[in-house]
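Quick heads-up: it's one chain on its own, the form predicted on its own, in structure tokens.
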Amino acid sequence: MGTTASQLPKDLLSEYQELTFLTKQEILLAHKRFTELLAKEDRSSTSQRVPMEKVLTMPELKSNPFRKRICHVFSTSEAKDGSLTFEDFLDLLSAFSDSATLEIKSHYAFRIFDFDDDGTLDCGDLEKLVNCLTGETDDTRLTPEEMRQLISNILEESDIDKDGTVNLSEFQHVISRSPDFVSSFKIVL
């Protein structure tokens, strides 16, 4: 029961394996999990999208403070609604896999943290980043002075060209000095 819905043609499976950092077993598991997120009537089509709200119910994303940004970054939806196709879902899992390179992981981390999608991390992006990490409750939110000081410290450490923002290469430079980044930037099904 249900095995036909989760089957992938061998040639497609091989292609996905070549194009991602995932093993065949991981791709098959991803396909099974993706199919479970689809409404029953949509499971026969390969081009269906899972709405972001359904993706966010996955235990692996549920407690991630960047879960909505992750969906938006990996979504190819023209409606910019964060919905994911199976290939979007594979891209997401590939970037967060243990086998993904530091360059790939840092590229996607940068895009996730670039809340306004302008190609730089400015004060607004850094404030949203800090708020995601600390929680946005009255008990955990930093005071305006603490936030200003923290952002100033981040820019002092990261903004090599002193333009008031952190670009991708500056971000990657900082990440390259962070030994825990690669092991913590992952999602395992």
The other form holds:
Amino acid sequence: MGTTASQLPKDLLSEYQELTFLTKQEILLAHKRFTELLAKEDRSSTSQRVPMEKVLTMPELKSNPFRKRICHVFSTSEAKDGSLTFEDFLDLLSAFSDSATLEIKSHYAFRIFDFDDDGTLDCGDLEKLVNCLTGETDDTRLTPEEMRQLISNILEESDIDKDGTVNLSEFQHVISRSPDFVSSFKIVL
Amino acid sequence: MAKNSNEGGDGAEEGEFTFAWKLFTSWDYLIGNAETADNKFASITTSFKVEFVMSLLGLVCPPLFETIAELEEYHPRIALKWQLGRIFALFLGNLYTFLFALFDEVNAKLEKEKSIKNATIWAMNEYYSNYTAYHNTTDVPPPDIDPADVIRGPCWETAVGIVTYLTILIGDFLRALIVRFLNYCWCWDLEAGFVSVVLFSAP
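Beyond the form predicted on its own, can we have the form predicted together with the partner chain?
Below is the whole assembly, all chains and molecules, this chain first.
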């Protein structure tokens, strides 16, 4: 346990401090938690990936309906399998940290909600988003009629150029006026 | 009627993004507990449904009442009374939504209280067993903790009370007082312009 902290070289640590919104303690804690996720024999190498299934078992993500999307958005894996390197993991924590700006947070929120990764929130994305927020059970699900009504209301409110989808700038326009977003878009180890 | 909906002027108009905000910003990413997450799912669904009813009322009621007033050839005074009654009903609806939000808050705090209680009991047990093992005596003095450091649960009563008072006292009452009495010595007509008291902001 005590040796994990020293595995992160000093120069690398200060570099991470420069590049993220995290403090030294937060980076060290992140490193400790990350190495715990790695298999024992992989702990020596720095560019080792943790598979998505392992990341999803973290208590901070376990109950989050967007956990898989979060992994996919922050993963730099070529295979698009949602696996995270330590630097991906720091990126994630940095975007969800207290000091990240509204612009950064809303940018990542947009990418998390963009389920098909096509750069815009269309009806399919919005429907999946609603289903994520209302849970898996049938008694909390919306009926198809309610779903249709809800999506048309949302597009009416936020789709300024009336192209049937919500793009990044429309999304940020809506989000930037919300009083709750910055305080709720947060994950702390 | 009642064009001066809330502060007016700049900034987002109240209710401009009701549904979009609910969808994009209502999940709390700090939730790390399955039960709390289930509560959140249920409360989000409820809030969507309540919002539907409200928007439907806003859509249907005004034309309906106007038509009735027209058909019955009401005196304008009576028509106005009807309108005020309608607005009163809408306000009750708003209050209902507010209560739901409070219930949500209470549930979340109770959850937290439970976990803090468990942690406290665990820490005390730890202390007593450690003391017994170390000093080899069962006569354990109470732990030496400064009263200010005693672990407390989150006090949901206070949080809820504060929200209620802020909403009612600052939001409405103080504003009403300021507008009414400062109006006598102000550069512009407060009751008609900026920071006017919105008594009837019905759609």
